[in-house]
Each structure stands twice: as structure tokens, then as C-alpha cells.
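This document starts with one chain, in the form predicted alone, laid out as C-alpha cells.
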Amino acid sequence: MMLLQRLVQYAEETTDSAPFHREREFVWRIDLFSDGRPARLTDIREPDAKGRLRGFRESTPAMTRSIQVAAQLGADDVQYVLGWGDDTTKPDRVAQCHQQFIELVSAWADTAGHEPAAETVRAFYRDGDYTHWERPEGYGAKQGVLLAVDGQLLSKAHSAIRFWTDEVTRRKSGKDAAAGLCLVCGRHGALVKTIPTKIAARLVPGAGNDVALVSVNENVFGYGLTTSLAHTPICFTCGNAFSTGLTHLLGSEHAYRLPGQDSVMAWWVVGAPPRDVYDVMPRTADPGAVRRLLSRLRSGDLDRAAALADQQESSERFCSVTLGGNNSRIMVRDWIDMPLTSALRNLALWHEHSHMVSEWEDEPQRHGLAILLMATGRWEGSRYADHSSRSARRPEHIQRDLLARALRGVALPPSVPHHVLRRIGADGHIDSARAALLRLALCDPKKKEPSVTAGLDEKNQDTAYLFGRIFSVLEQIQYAASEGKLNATFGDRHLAGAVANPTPAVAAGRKLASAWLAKLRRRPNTRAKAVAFAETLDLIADLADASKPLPTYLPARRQMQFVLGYHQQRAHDREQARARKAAQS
């Protein structure tokens, strides 16, 4: 119930939509004129950025309708407004739809008194000239039509809004109109039998039809095997407001929705400006804002503020809801309502733990949510498979797992690092983003001091980490000895198996390294490099505890250590090489 209350509060503070209205796309517009000029039908579609024709989006009267005929006032489908069917409709039903639309408009006109618009609309349907219009080629019975009089949309008239509010109340109260205490606002009022407005299917991944956030339309879902909201009393104002608020959120820049993922997350802030949060969210992080946030974390200011907010039940709240669809059902996969400073502390730890060195940059890199999500997909040689690609093999829950880590401050589920390790083995590709995902999995999300460094950890004596470093050096020795003339490198041949069991690969590499180093020593210009490689190998090997050999098959956490050792050693050596080259030039 708290979710509904927060959404109602958001709608009251943020939206100015008329009651029981919803935005939809319209293809046609009928203009009527009170001065006697003939009415006209216009195609209002325009090409988008890709040249595809798109209709005009407008907020108009809307109410949930399933299989019943239920006209909307002033703007509806072609079959309702003009009575035109197509190959997908039945003539009897189309006639019924059109008749009901005429009756609804006439009923409004009767209540609107002597408004010119009412008289004009009444005359339009009484005269019936539109029945002789030539039907446009390619029209659809379910395309939207707007009705306008003298340039003003009928649905915007004050009298029409009042009439529509009363009409929805009449329809949604049912035969036995009920009144009582609303569970959402706690006030006495008329209660809905079903929620009047739905969330558009296009806003909820997995939804096949428009969906209602609260619905009891089958006996098995209701208390005492009853349908409708008899045991969940919600007033009309709240029933409309939480749907309006949620629709506004899901269509805003605060919604996270990527192709191939099973959910959409939308967030908002209560009692504080949202901009400060927007600038540090994983998808829209501003480097300057993140630096300031991390400064507060390191100074201890965020810890103190979060503790105080928990004690005093701060009125500044961070809220988010994660939704998924299942045909005509909506699933609330996650719901967060926490003190704002606690959410900011979790976000600061997310940014602190997702830092990672790169082969191509001197400083550790931060990674946005989109980049981390991309890195969980298949590597195609030069880039990751697109989000929408079916062959990307990207789990559909990755987005909500990462967002839960960032916002709730909970550990990533084991499925995430397991998947990343499988992809590394299959693709033979490790980069900064994949290494950052493994670091996020290894670091405790509640601790300010990360247990895994962003760059090379020369004090780390974990044997798996050291074997990763050795593997990287062996790969470099082979590359230098062959002067880059290789069809397949040591890494290409052995990395997939070495992640889970590095001992055989490293042992084979150490044997081959004797020949590679000898080759380097024979060339005057690489003799010093051979000495440096040999010293590095010995230095790393000396750190390993010989009394603690690696098992035949590494558990996941130690596989991650191997990968991080490999990546960080490689990034460190590339950075050193760039520094030497810069010093020589």
C-alpha cells in the first residue's frame, strides 16, 4: 500500500493531467466548424527521425475496457468515432461501438447547455454527412481519431472533463455503487470496483496488453474467491492518481528500460530536488557530481547523515519501483522506499567499487550501467552484441541485479559473476568493464574500504591472483619473442581453460617461456626486455605460497581473482610501456 501512496503523492506534486485521461497515439483528426464550413478528416502522422510515419500523441479521456464496448469521450478509435470497420472487425460490433460513441457525445452535449461546440457536434452526427466520406486507403478500425471544434480539441473542454469524470465514476462503481474508507488516502469516498485506467503495454517489458497495477479479475486472486476490489477499497481519486503517476514516471527520463531485459525501473525523490540524485545514478552519472559524492563518502559525512536519517525517519526519501509484465499481468519485482542519504551512500559505494583500470587509459575508469550491461553480452571480435540481439546471450535479469546492487547496497547474486566468467571463457575476451563487474561481485557492498583494488595489487598473495598475473606476463613474452607475428597467442590457446584451472596452463607457459626468453636475449634490441620479463616472473612467483597449491578446479571467487590478476597486470604493463615511450619521445 505504501507504493500506491507514494505514487499518488508523486502524481499530485508532478502531473497536471485531467482525471481519467491517458496519452495515446492518434492518426486522424476530424475538424468541425460552428460557422457552417464542411467538416474535414486529416491524416496527422508525420515522419520521425528515421523517416517512419508516427501519429500525434495526446492525453485524452481513457478508461479501462477489455472485451466490452466502451466509448471514450471526444477521441477514440475509428470504429467508434466514424463507425468504419476493417478486415479485423465484425460489422455488428462496429455498429454497436459507433452507436455508443454517438450516445456518449450526445449525452455530454445535453449537459453542456448552449456551448457552440456541443451544438456543432450534435449537428455533425445528426446530419450524418460523414457517412458519405470516401474512406482513406490503408486506414485501420483501431487507429485513433481526435475530434475538434473550431480548432479546439473536444476532450479539452471543461464541460467535457467534468462529464467524463462523472461518467467514469458511474461505470466503475458497478451496479452496487459503494462508498467507504480508502486504503490509500484514508479518506471516505466513492470506491472503484476496478481501476479506471491502465498502464500502456509499451511501457512495461513483457506486457502483451495494457495492464492495471491493482487488479482482481479472477476468483483465484481475490480474498474469499471474489473478484473486483471489494476487499481492497480504493477511491476514484487515488485509483486514477497512482496510474497517472506511474505512467508519467515510466515515460520519463527516470525510467531505466533496455531491450532484452525483463523489467523497467523508475525512480523518484520525495522532499528533495531530484537533480542531485539524477547526476549520480548509474546511467546518467556526471563525473563532477560523482567526485563530490565520493568526497562525502571518504570524509565520513555520508555515513553520519545516513545514520541520522535512519534514526529520525527523514522525510527526504528515495523511491523506485521495478516492474515486469506477463501478458495481461504486471509484476512488481522490486520496490524501494528508503532515506535519501542511505540511497546516496549506496550509490557512492557503487561508484567506488566499479572503478577499474583499463589497458588503454592511465587512470582507472568508471563504468555506467549501459556499458556494464553490454559487457555481459557476447563479444563479437570488435564489440559487444547489441542489446536487442537474440544471440547476445545476455540474461534478462542483469539490469535489475545491477540496480539492486547500486541502490539497495546488496551483493550481486552468484548468477551474475558466474555468467561473466562463462562469457570470458567462451569469448576469450577480458576488458575493463568485465573486470569491473567481477570487482563489484567481490567487494562487500556495505563496506567503504573495498577488499579488491581497482589497479594492480602488488601485495596480493592469493595464488589464483598471482597465477593470473603470471599468465599475463607469459602472454607478453610470447608476443615480444614473435614480434607480434602470431596466428594464435598463448592467451588464445589457454585462457578459457586457465580461468577454472590455471595450473596446467601456467606450467606449460613456464616451460615455453625458456625458449621465448632465449629468442629475446639473442636480439640486441630486446636483450634488456628479456631480463625484465624474467625478473617479473620470478618476483611474482616468489609471492606465491608453495605450501598452498591451487585445487584442480577453482571456485568462482578464485576464478574472479585469476581474471583480475590477469587484467590488472596487463593494464599495468601497458601503462608502463606508454610511460617509457613518452619519456623517450
Contents of the next structure:
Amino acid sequence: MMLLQRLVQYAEETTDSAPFHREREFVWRIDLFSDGRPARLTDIREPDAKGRLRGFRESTPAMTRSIQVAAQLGADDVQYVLGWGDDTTKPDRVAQCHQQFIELVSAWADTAGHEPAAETVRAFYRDGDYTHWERPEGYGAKQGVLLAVDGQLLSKAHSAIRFWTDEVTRRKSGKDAAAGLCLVCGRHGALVKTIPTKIAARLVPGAGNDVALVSVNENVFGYGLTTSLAHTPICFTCGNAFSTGLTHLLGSEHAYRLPGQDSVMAWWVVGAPPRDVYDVMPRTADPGAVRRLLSRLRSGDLDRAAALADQQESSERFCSVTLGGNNSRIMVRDWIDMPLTSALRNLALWHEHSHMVSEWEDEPQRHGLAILLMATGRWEGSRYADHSSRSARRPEHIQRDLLARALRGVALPPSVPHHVLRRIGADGHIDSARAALLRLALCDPKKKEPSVTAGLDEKNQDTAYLFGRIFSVLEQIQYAASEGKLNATFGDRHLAGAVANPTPAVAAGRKLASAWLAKLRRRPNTRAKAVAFAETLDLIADLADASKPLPTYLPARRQMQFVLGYHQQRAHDREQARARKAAQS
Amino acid sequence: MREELSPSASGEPPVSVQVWGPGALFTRPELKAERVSYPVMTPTAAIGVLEAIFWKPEFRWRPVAIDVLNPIRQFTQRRNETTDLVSPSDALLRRRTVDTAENRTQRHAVCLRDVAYRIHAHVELEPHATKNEAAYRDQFRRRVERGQCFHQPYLGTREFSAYFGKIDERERITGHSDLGVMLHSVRRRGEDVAFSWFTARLENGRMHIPRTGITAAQPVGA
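Now show me the form predicted in complex with its partner chain; what you just gave was the form predicted alone.
Below is the whole assembly, all chains and molecules, this chain first.
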């Protein structure tokens, strides 16, 4: 099913927003009273958690307006509601805006008949007392103002909602109003010329201003060099509903929008409760729910369910849309509509493949999306550069690459492991999150049995992997021999070069290791350690096939093997050390 | 393979051709500024392919079904385009020149990767046709066998060239999916353009195309 249909379906099921309404921030509120009390203007901003003054967010009548004057009903900018301009506005235009607002609200009051609210509003603008009000200091012509009568917001009146729907239809149909088949719902209805509601720019990364999902704003985009939606028939109900649904989704906890990334991903579920999926999604995974999902994967239950769902066209669906902004248009970067069980199977494989041993824990750790994404940035000595840091060197497409791996079950693009390898070389830092990224890149996303283990693989005879292990042992020998009193370790000096070409570094290390081991052997308390280190080195070296020497420059996959060998050997040795310490105490 | 397809007016089965290519873009009408492809070839794109191979004013093509032979996979691309195009009437009258560099716009597209389709279509004769359906069908088959075409067929947009050949016994993909409302045909009468649509559905890798589509917009009160 198409994206717009799914969004309309989502809006019908989850939102109760009035048609052609949108949430925005309001700074002022004008209270009118039907009992003759004077009207008053109030600043409704309140301090947020950081102490900054924030306006009140409210869903009010809203319709897309670009550069032309177009009043909204019952709540609008200061320049529309009160006719007050500022340094950024032109007096003529402000007067025009205000006049249009009065005309609109008066037209509503006429249709509302003898409603007290209508009478009060009519009287307010007829008497014009507000023109003598003292203007508050620091106000802005484009700040939002809410209009309320006897404590009730004008925009919430039933008559106002009905009037606004008719007004939007009138404005958006254009002069040559048309009716016809709607592409989205498949029914006949009045068709829009342009989409009546836009998505707020803050919800879509890359958007220069508020954006429309469906837009034909240049003649080259339309059929036969035409603008507007003349050849894209969409009815008013659907045109409003998919924008409302998308706004709701993008503002919900189902939206993935990390700073510095070029897109936002929002997901939803059709025909099943979303909680089960929420608990296994890459960013919000709950360990218990992931454990249960993995046991379903290992028992084969998920495979059977996914095959059945594909065959029988299951009504339980997983949907997600990944969007980016392009000035005032939205780019659909990815759109997924798949059986729920297939998505769950992909997610289970993601969790299975993103396990990785850590230096600090005995059991392999799972890594959330935010941590993996963080690990693609620059290491600053004690932590990763912040998401929003310009010098973080984090590619802006990493979030969608990782999400495509998790949800679609497609391989990570080669640019991701390449980038991680580059960062490891530049930062000289490897941790479990970076190793997990490389493991995700190496494992086949469709196969249940991972080709790369989460912990040390003592049977792996890949020379690059073995060289990684040897490199780690050499680093530890040096550390033990010098008792940690080092300015620059063997790893500091050689790791960056060794990732791409480990042979010279390992050869140099093995030469140096003779002296380090001799030093250890001379001390009675480290003599046993020297023997153990030497044995480990020999054991690993014996696994290598001498007839298959490493090339001068390793291809990316083998560089990844080197890094994993290094990381997993180091984590393994740390775990052994912790176990020995625990046994001694 | 073709047993379930409706016969032509003279009771004959449709002719078939297989097309494939490394990429395709069958733009959805609702998402066409930042393009998103339908997951399956549209009937109008199929007619484009058929007419590239063989066209005569004496008949027109009516596709009846499109088989999907490769799993549906996507890729995306973003590239520089221009907003400065002239309409045919402007071009004829030469009222202005085109400045591509000054009117750059970046557009994004969600396209299809490694596609292969089997198109089944009938030949429908125009009143002035001089031969019967079978003659045109045979001519089409001969052209497919020789790899002859009037111009290189393409898959939705000219950037994605299509290869074509005789059909083989490859299995269609499995599974069902709703594809939403799809463009059925475009009719032009003078300056006026009329679209018709149909509710597209993929059933075990085959999309059936109805004989007529539902017509689109009519003026209010018409």
C-alpha cells in the first residue's frame, strides 16, 4: 500500500485533531468577556526546565501560506490579530493582514449567528479599544496570539471548526474547483490544488522552512510543465489527514532524529500493539524483550512466522518512513511497509549481530543505536565528540544506514565500516561499540548463524585476525614489563599503521617482545606471567598458515578482522584477569 | 504461464516480451517532485517499452498483465537538475533561451534496482488498419527475436535503459501486495489531457491491468 494511504490510516486511528489544524507556539492570549468586562492581553510564556521562557503550544486552525497574506481563524500572529508591526514588517502589509483577520473572524461571527462568543468578538473589533492598548515591550509581529472568549479558545468552538473547514476548501480549491477520484482513498471528492497543511521545519532535518510531503511547486515537477496538484488528484480529507498523521508521528517517541543526521525516521505498526515492537527497536530495546525475541529466532519460530506472513499477506504490518528536507519539500529517503514478523526477524538478527565483548564486562554487550552512532564520531581522549559537534566527523547518513540494516535486513554500505576503520586509525581507539559496528558489517544480515563471533574466536585462522590477537598480546607484554609507566605505548605508536598493514608492526613488536619478556622473567613476581605471555604468542602464531602471508595492504574486510582480533583478545585477557583476581580474593 | 490472461477481441492470447535493466523509476504521481517509484512497472511505462520496439499508427498496445521476475529492491540517488525547461510551444516560438546553470535544483529519487519484467499485451487495431492482429503480432515477435527497436526502450525514465528479449520460463516472485491507485492511461484531445487510474495489486508476482481505468477529475457540477 502506498505511503499516503498508510499515513491517512494512521491519522484516522491515532489522532483526534480537528481538520486543518496545526500545533504552534503562542506567546500572547487575548481574553474577551461577554459580560462587558474589559478585554486583556496576557503573556503566557513560562520558563522551561533550563529556565528559558517558552510559549504555550496549542493546535489551532492553520493553512499553508507562503508569501501572500492569508489569515487563520481565531489564533494568528500579532500582526494579524492586533495589527501591530515591528522593525521587520511593512506598515501597509500589516494593515492588510489585520484587515483580513477581521474580515475572516467577522465572516465566522456572521455564520455563528447569535452565539455569545461571536457577538463578543464582533464587538471587540467594532469598538477597536485594543488600538489604544499600550504595546508590551519586546513583542514581535510574528509571535502567536490566541483569542479566547469567557475562558474558551475561539478556535475550539464547533462553529469555528466547521467554518474553517469550508474556508480552507474554498481557498485551496482555486478558481477552477475540481472534483474527482482521490489517489489516496480511491473515492470521489473535492480535490486540492495544493496541500492545505505543512509539516513544521523543526521536525524534518534539512528543511529550510515548513515543508509539504506532496508538492509540485515548479512547472518541471508537474505533468506537462504544470504546477499545483492538477494532475495529482488528492481530496481535502486525505490532504489534511496525511499531513496530520505525519506531524503526529514525527513528534512522537517513534521518531528517530539524532542531531547531525540528514534524516528523521518514524515508524508505526498496523494491526498490532506497537509496544512489542517499541521494546525491541534499536534505540529503545528492553533487555528482557530482546531476550524473548532472540529465543524465538533461535527456536525457528520467527522464521516460520515470517514465511507464513509473506505467503498469506499478513494484516499485521510494520511501516516506517525516512524523510529529509530539501528547502520547502520533503524527500522520501526510505519507505518500508512489510509484514510485522519479517521486521521482527530482521530486528532479532540485528540484536544477534550487534553483540560484542567489552573490556569491562564478562558477558557480550548489546549496543543501542545512539551508542553505535556515537562511536562513528571522533574520540576526544575520554569520550566521543558530541552529536552536534561540527568536528565530530560523523557522516550524516549513518543513522539511516544502521536503521536500514536493522529493519530491512540489508547489508551496511561499505562506506560505514570504511569510516569506522578510518576513525580507528585516526583516533587510535577501539571499543566494543566500534567492534560491534564492524561485526554488523561482516555478518550476513539474512543469516541466523553469524559468521563472526561476539567473543574471542579461538578457531579463527584468518591471518589478519591472528595478527590482531598478537598485536594485543604484544601491547599487554609491554605494559606488564614497564608496569604501566609509559608515555607512548606500542599500540599508540603502531596501531594506526597496523590496521591496514599489520606485518611490519607485528614483526617489530615480536623483536621488542624478547626484551620485554626478559625483563618480566628477571622479576620473581612476573616470571610466571612471562611464560604465559610467551605461550600465548606461540599458540596464536601456530594457528597462522605460513603459506598465506598477508598482502602489503589489507582489503577492508581483513582490516576489520584485524581490529576484531585485537579487540576480542584484549577483552578476553581482561576477563581472564578479572577471574584470576576474583579467585585470589 | 499465460493461461490466466484474458484473450484479445479475436480470442488470441497476448504477445509477451521480457525486459530488464539495472535500474528503473516509475514515478508515483503524488511523490514526483522528490520522486518515489512504484514498486512495479506501470502500464504506461509498459506501453512505452512496447512502442519503442514496434509501433504503427494502425494499432495501439493494450497491456493486460506485468510479471515481476526479480525481488523488489530500492536505491536512492540525489542529483542536480534544472527548473528551466521550456514547453513545446515556447520552444517552437523561441521566445526565450534556457539557462540551466542559473536554475539548478537538487532532486532526490527512490528508484528500483535490478529489475526484470514480463509484459503481456494485446494489439488493438485502429479502424484504418490494413492488416489483421496476427500480422502485427508476428512482426513484433520477429523484431524481439532480432533485438530491433526504434529507440532504446527505458524503464520509466530515459536514464534507465532497458534490455529486451524473448520470454523465458523464469518464475515470478511470490507474495501479494497492494500498490495503491496507479496510472492506467493518459488520453490527449487537443490541449486537454485526461488520466485514468486503477487499483493496482500484485498477486504472486503478477499485476493484472483492467481494460479501462477510472477517469480522474471532473469539474465540480459536471
